[in-house]
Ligand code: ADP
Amino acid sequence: MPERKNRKDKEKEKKNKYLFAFLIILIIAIIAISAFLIISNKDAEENKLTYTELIKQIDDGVVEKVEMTIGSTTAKVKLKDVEKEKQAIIPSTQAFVELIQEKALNGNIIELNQNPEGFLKTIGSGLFSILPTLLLLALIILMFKMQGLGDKGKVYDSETTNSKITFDDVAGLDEEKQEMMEIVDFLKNPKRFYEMGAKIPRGVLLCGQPGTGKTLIAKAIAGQANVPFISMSGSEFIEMFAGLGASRVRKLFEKAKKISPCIIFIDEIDAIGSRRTSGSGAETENNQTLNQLLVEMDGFDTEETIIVLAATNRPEMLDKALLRPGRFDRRITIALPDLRGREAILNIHAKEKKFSSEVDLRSIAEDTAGFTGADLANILNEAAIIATINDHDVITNKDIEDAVKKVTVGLEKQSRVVSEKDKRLTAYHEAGHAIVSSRLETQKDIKEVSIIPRGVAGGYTMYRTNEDKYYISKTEMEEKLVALLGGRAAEKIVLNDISTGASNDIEVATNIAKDMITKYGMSETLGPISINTEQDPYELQLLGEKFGDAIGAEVKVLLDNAYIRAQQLIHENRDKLDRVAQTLIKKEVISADEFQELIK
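That sequence in the form predicted together with adenosine-5'-diphosphate, only its own chain, can you share it?
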């Protein structure tokens, strides 16, 4: 097709022009910024303290205050008798805090800051100092890219592997494997299918949450059929310069045709495959990439043995054109593993690990409803790490329990200094969740209540989830809202003040309430209707302003009612709340049995 070639060349010329202009601007920017930095650095240099200097100053007792922000490596140091604050680099906040505690020095000199603004600021200034390096790097990459443009045959970025993974490495998913066996057979012996006149799906969409094993399955299909596996992630197609994304798609398919039979795997296809828009800039670029993908998939010769697998967790976002016959017309949905699936996944990942005889994988599977395959693999790996650190000969139940908590709520932050006031607040907040939950039929299965900070959470209330449920009732969702708002209700009633600690609870509750009205049709007045503004931003406009107002009102009624009920339950059970909160302040963690004892 000579016409197409012509267009390609023109496109390339245009691209080179843009690249050239961009280069010039980049060089000027580098010179300007370097000059500015040299001047401003002189001043900053005098205010720097090295880590060793800082420790020495602390030993000498001349440090008045060290102000640190969690997550940042720079700290502000205020010295006695010196007006100006100095800047010090702290390689590890935790190690530093521990060192100070070890020296049994006055801990008050450290001020830990969680202020995100300060955090951003430090990132900002950090970024500023490495800006010239970044720009230089960008320049080098750019030069490589320009060379790449002239060099037609080469393929960049996409990764070809001969997968050793087979269906034996994929646990559960028996029906899905059956379906994929068809593809494997085709890749192994395409002739038989052609002779029969059978049409094999060219594109298969794997849908499922992150961690459910989509990549694993794609690799297993390749491994099982013993064909090469070319993979690329959708986000890698998104490019700074117009046209590059499309040319990457072209090269990817060129390469595949050369080595066919093979599998092309496009991860996160929603990054390029979301609805085409009439917008400009990045959006048009995205459209071009998507168009190219459509062209390539239509352009397969009938005798080409290439299967395109794509993964996404948001199939509803994809452009309809991608799902037409001949493109991604087969869809395999990978759900969260059920009890049997979880046990099978645990068994696979337990193979090379040593466990104590008390460990029962079945009971772990029972305790981990809602976990993905990746979560489960991660838990067993963490358990092995924890067992090693604790010098155990084998992995024990306790190691696994700790690993579950580490994966779900985050690492225990034993070094975090919590004031008495915060401790009391957290204790009442968590006790509020627990007490309110204990009065609700669908929420009362509490596993543990804790005020030991983990990850970003100041404390947590853990529920038992040993039931595989496919449906959640309206009652259960309403009670979940009440349980979520129990923390805030307790703060308000007991401390007569409310804190930011409940922000995550409120966010989760609001999302549930919104889903109840707009997704599950649980509103009495609005009835069974589904509104997805993510899919179609104009849907609400179509339904009218009044309808939008009604949704807002319904969501608010759900949340208000839940909050009122939570407060009621707190009032009615005030004595129990106090008992649980006081015990939390004393012991920090309460087990399920202890909790039941306390609320008897």
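Can you give me the structure for the form predicted on its own, which would complement the form predicted together with adenosine-5'-diphosphate we have just seen?
Next up is only this chain, free of partner chains and other molecules.
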């Protein structure tokens, strides 16, 4: 039954695509034929000869040949010493033929050819006569097809999907699942809640970073409640046709009402739910689509068990009308998984994979603080691919370590030829990061230092991320700036020169310094103030030019102080820096234990 339905849907989609393509081809063909006939008529106008002029040319004896089509009033005239043929309209064909015969009797012989009417010309003239009707018919059919474009939401239910996702497939979101169970209960037994006088929650907004599991938990709610799940992306509402977005919103909710109880899931809702403006063009279309969504969410019947789930990683961009009670009643933040959550996620994704007995998922979870569920799934998948390529029977710790490096830093480029000069520069740059970081109390322990190129980086310094952090102190951020500028400081002191290798470090350091001043209020001079220029570019202008200058000065002070401290630490630990750099030049990679041995 499910396979038959899927086949029918696919055949219907295929048929619609072919019909749409046929209409487009028909319109193009009509336009091309029209253009051809117009150009032909234009050429004919240039070579036109009036009947009076034709008679005069015959009298003067300059007409060589006349060619006519039976049943047509148009004649082709070939003049002596003229290459191009002229065209003339003959009012009376019989009278004209008699005139030519009379001239022939008087010695003025003109070749006269009377041809039957051509098939192609007959079709061309017939098509040209019915062209407006065909064009109008094609446009009407296209308009009807456009109405069908509004029906875009994909429906997933137990009959049409082979695999059903439930809360057992979601790990690391225990509190979020607990809150969602209320919605599942409502979808399963709405009568209990109605009898108590409780109202249906209209919408639930899922906020969180990309990859944290917003879409997964939405599917799990539908699977747990065993109700249909209509999925649609925010960008699917907006296309080239004006008014189509609002039409799609209407059709989406009409479809939901027919299969109620159900869940509507709108992914990346900020594509249509961003703040309304008084702009024109595409902005007006966005406004109309959002207005229609607001109207539909307000117009639910109390008897209709429909819940709208929406996901976004930019909740600050959404219109306030969308977030008020009665529309999106609940807002759930899907945070990054903690240690227990990461271990549970790894266990789910490890079910169908073969691992060596030495692999400890707990240890992997400890080393991947800050990773999302999607990142963890990707790491295990990459590890399986690496193990297969290396002809391993099972996935080893080495495969997982290589997968982490591939995902976080980039693909290893062993084949790249690096000059000795570049190798020495990279070795001192990475050694500078490692030495400076090891002398700072708040910075993470060194896990690995390498000068093997990966991705766009010539080398890298990896840190242990075995602690979940929810807050970062000012001291930690200042020392992070010092660690980031350690590579540039080492280049300057050892090589007495600087390179482009520190460009990414400087970019990251500058962004951290700006956030410290404008976002976290960590400036001693400016005090606790927050300025969001991305959300409101005119916010800084309201505070005055001097305020902007003060922010720039504060950022520069932070970066200058960090660079000075990095240079001091390099000077104080120059012998350790040389040892680490020389070992890197020889071995290319240094492990955590080797690094600790070198800096004793």
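All figures in this text were calculated on a predicted structure; none of them were measured in a lab. Residue numbers count along the first chain shown, from 1. Take the two forms, superpose them, and find the largest set of C-alpha atoms that agree within 1.5 Å; that set is the rigid core.
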key: Residue shift check between the two forms, rigid core fit, Thr500 Cα at least 2 Å   = no
